[in-house]
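Okay, so here's just one chain, in structure tokens, the form predicted alone.
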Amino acid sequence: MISTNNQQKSFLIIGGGITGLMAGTILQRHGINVTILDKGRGIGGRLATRRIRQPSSGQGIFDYGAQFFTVSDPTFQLWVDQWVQQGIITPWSNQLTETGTICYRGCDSNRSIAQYLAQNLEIHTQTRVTKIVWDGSQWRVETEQEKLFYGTRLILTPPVPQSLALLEDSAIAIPSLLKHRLAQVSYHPCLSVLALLDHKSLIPEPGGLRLKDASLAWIASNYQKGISPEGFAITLHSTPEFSQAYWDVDNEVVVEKLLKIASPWLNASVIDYQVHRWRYSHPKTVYGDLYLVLEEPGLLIMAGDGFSTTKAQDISLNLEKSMLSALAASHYCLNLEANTL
């Protein structure tokens, strides 16, 4: 094994999603040294942003994660506003929602949201933690990489299923009451298909629907949200109860079937297409508090869109959902650190 640095570092978080990345910067910006490790290729979890390349039609740009965000807590709208202001955000509609709520999304994609918080954090990708260790004065973390992390306080933010096994597999043991919570903590899956067509859709303004079908929940342009002005990138997500049914089946089967029940709104031949697999879609039921303590072996910090008082009544608050538990989570840290000095 590597030990990658040299000096100890006082936090480590585990994930680079929202939740990992906003308790980053919460963290540094009052002096305390971070270290993000995610085991993906690029930052912001379902802040996902990817590109499809062809030579005839350009360039297809894709938010193929969350797809905007809606704000209901004033805490959270403060840093929405600063956001707006900064130009790394930007209303895209008030149509998408039924209530008439105000979307966000990022200016350039939304992966630009995650890449304007990591700009001054340190950050490990494609960095897969296998375990953690406590050596009983900072914590030890293990990657596939034969790579070694040190800090003295953990934060982990990944799926409560994921952070859950990470756990056992380190033999760090949970108050029973404690774990069968966590147990709990349940997701939807969604299959998401990133569609690159040879001319523009019939898909209406201001570029997205939510549909009331059984297989089909969401279609999007997002030549017409603005972020792929070279291609006409279409994304489709799946409803849960049909991503549990065809998560295993061929992408071949998975696209005709959404292409089927979307070609009215297509009118348009798919020049190229890719398939992802969100396991961990959105949050089908919650912990209960906005983050938990673990102090035995050493201080272990859990967070992230799962940690909610409430489930979000709208898939568009899940960001919020994040964002509030990243929040939470980050001033414990801090008065903890206060305390401790």
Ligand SMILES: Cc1cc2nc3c(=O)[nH]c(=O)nc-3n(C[C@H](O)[C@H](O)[C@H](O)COP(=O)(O)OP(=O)(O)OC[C@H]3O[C@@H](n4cnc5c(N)ncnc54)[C@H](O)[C@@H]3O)c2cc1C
Second form
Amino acid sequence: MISTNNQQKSFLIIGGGITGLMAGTILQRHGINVTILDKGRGIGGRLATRRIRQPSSGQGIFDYGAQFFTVSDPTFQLWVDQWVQQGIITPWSNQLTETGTICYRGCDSNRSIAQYLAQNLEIHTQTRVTKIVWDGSQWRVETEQEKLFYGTRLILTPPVPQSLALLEDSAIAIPSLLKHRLAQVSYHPCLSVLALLDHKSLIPEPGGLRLKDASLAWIASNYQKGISPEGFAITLHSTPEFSQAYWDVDNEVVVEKLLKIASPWLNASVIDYQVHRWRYSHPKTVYGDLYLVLEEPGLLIMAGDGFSTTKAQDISLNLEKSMLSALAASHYCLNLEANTL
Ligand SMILES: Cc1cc2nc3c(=O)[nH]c(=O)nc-3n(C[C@H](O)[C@H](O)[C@H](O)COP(=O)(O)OP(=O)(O)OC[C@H]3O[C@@H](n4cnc5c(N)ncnc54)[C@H](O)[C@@H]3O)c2cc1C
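Alternative state: the form predicted in complex with this ligand, after the form predicted alone:
To see the whole picture, the full complex is given below, headed by that same chain.
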């Protein structure tokens, strides 16, 4: 039986990653009611952090999605400066990019940025949206958990192919030109290996290394990074080519191959490991605008890192893409609300 969440909400946001959380924060600060729904066990989306506990060696804490981010936009820089002042993020290093740009990371972990933004927001996790329906005056959102949510406005922030699939499953018509543009937005896959070592690795300061290898793109020590004080936790990210080729291959094979390439920097045995498969890690091709508005059948906005005006491929600018999309989309919404009062 489907139960009903009776509380009527103005804005429903699907996705509790940085885009959804930022849009929610801005709208709520302007007095708008916001509810965020996310299918994940926790919030953060690709700002992902996980623990592996081992009695013998202490727990390892791993950032296994976004590793760090850089800033090129002055408005985003203002937010970043505030977060630094508030102790949420910290500069990590300027040695991780070829241009010597400052790279930032969450002080406790990258997920802690999401946790900070989420503090005062109404968020329902483990809530997978399966269908959206416009009932003539508001959106009705159906979920796998058989709860209904209502809102007069809807913001979709999952990776574009997931949002497109949801619209298709919901039989929401999209003008063909827009649909064609949305279908062009694509993402690289990435295989993430989280490995707990019995000794400190040989990864040089500052604890992260971008490689020019055909299979292994990145290796990081979460211990040296400062987020895993008890455990020698390392994160490996495969290249898009390797991820594609090994997507369906057993974890053991993936781990063996990637650890072998990483071995010059390890100097240790692996106590435990996990593998996470990111089908949509970061955009390969973007939409070309910061957000998309569909006015029919009801007002629906799409935003996220797939919505960007920059073709820059630097992975460390992806978080900024999400932020800029969230900022632009929420300002559009605020103007709209101001004009409809
Ligand atoms: C391995 C990896 C490495 C990366 N490295 C970097 C880096 O070093 N620097 C950088 O700047 N960026 C990096 N990125 C990219 C960065 O993490 C993303 O650009 C950013 O976090 C995207 O945020 P978002 O909110 O737009 O999307 P997401 O974080 O993907 O949030 C979307 C949310 O929607 C939810 N969702 C999807 N479908 C549904 C549904 N049907 N119902 C309910 N909820 C749903 C998901 O659970 C998710 O939480 C990396 C990403 C990965 C995966």
